[in-house]
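Given as structure tokens, the chain that follows is alone and in the form predicted on its own.
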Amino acid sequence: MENFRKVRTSEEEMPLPFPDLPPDVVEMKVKEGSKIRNLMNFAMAQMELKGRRQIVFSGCGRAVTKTITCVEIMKRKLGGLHQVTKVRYKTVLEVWENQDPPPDGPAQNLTVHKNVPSICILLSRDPLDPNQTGYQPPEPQHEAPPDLSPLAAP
């Protein structure tokens, strides 16, 4: 493989695994190079300023952990969100080009099909079916911890 370089990567497009989603639901496609700050600013604006009731975060391969991080941040900031998580596999197609082709022939390409783990997480302000696989109810709201700072001396 030392004589090959990757020239193209493409993911298979799959529909979201959640039935009955509104057509205008926001899907946050998290990539390996995505900045969490940028993702969260956009997602929070959609939920708070635009009043969206649901949002979907999706990511595959090395972006799965970043996807989960975004969801946990959102749940902590907004609170009261129902969650459904679906895990599946996505096919990724990689095309590699030979850097050292034979002198009398055309450049050779190598195509690799990879099955990579993928995750889709639906967050909703509205209740979801608790019997579906992957459902998590909202975390109970805790009162703010008491202020434990030392008292100022008189």
The other form holds:
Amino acid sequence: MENFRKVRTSEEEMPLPFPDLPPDVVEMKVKEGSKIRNLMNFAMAQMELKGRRQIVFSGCGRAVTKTITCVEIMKRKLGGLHQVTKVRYKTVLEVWENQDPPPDGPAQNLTVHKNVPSICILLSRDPLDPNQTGYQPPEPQHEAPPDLSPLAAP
Amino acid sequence: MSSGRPAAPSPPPAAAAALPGVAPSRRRRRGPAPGPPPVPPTPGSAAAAAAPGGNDVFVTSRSDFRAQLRRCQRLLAPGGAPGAGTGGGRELRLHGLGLAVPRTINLALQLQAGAGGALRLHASTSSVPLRAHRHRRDGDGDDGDAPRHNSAIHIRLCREAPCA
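Would you generate the structure of this protein in the form predicted together with its partner chain, following the form predicted on its own above?
Below: every chain and molecule of the assembly, starting with the one above.
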């Protein structure tokens, strides 16, 4: 493989694993190089819009951790959000180009199919079905005294 | 627990002689990472009340993936769970923190694929406050800093259909 170079990477389009979503739901596709500040600015502005009740965060591979981070920040900022988490594999197609092709033949390309773990998280202001898998109710709102460290909680 | 990985072959004498500055006995062989300390569930905790025979697996990014997979399969097999009796472990909880989150999802999906769809995944996320190792000096108070958090995932694998 030392003579091959990755020239293109594309993700397979998959429908969201949440039924009964409104057609205009915002899907935040988190990438590995996405800035959390940019993501959260856009997502918070969308959730502040009147009539916007749900938002979906999705990411795969090394962007999974960043996806969860965005969701946790939004839950902490807004509060009272219901959550459904789905995990699955996503197929990523990588095209590798031969850097040392044979002189009398065309350039050889390799197409590699990879299954990478991905996560899709639905956040909703409205109550969701608590019986579906991956449902997480909103955390109870409580004001902690400022002098208590959160690490001291049992 | 042994990882089942074959031991790395020792370098031939010619290779060892080619590295004059490195003694062969000082070369470290990477073994399985030590597991986290056992966390006994408190009787009043919600996790203990929700799953009396549950097993917790803390996934790290340093331990061998195949060993983790075999360990989880053994815990889910009939009679594999220590406190589940002869009925087998009906529930397994995987926990991954930070960089180990994709590996945790991969492990859960591999277990589900290996079980032929008989397992049900129930994923939830959280943020864990980190205990920072701070260099405290005289008059240098760091108590006002906001605590740093890291993202975590918790995946429950259940054999029966309702996973609640």
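All of these numbers come straight from a predicted model, not from anything done at the bench. Here the rigid core means the biggest group of C-alpha atoms that line up within 1.5 Å when the two forms are laid on top of each other. Numbering follows the first chain given and starts at 1.
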Determine whether the C-alpha of K50 shifts by 2 Å or more between the two forms once the rigid core is superposed.
yes
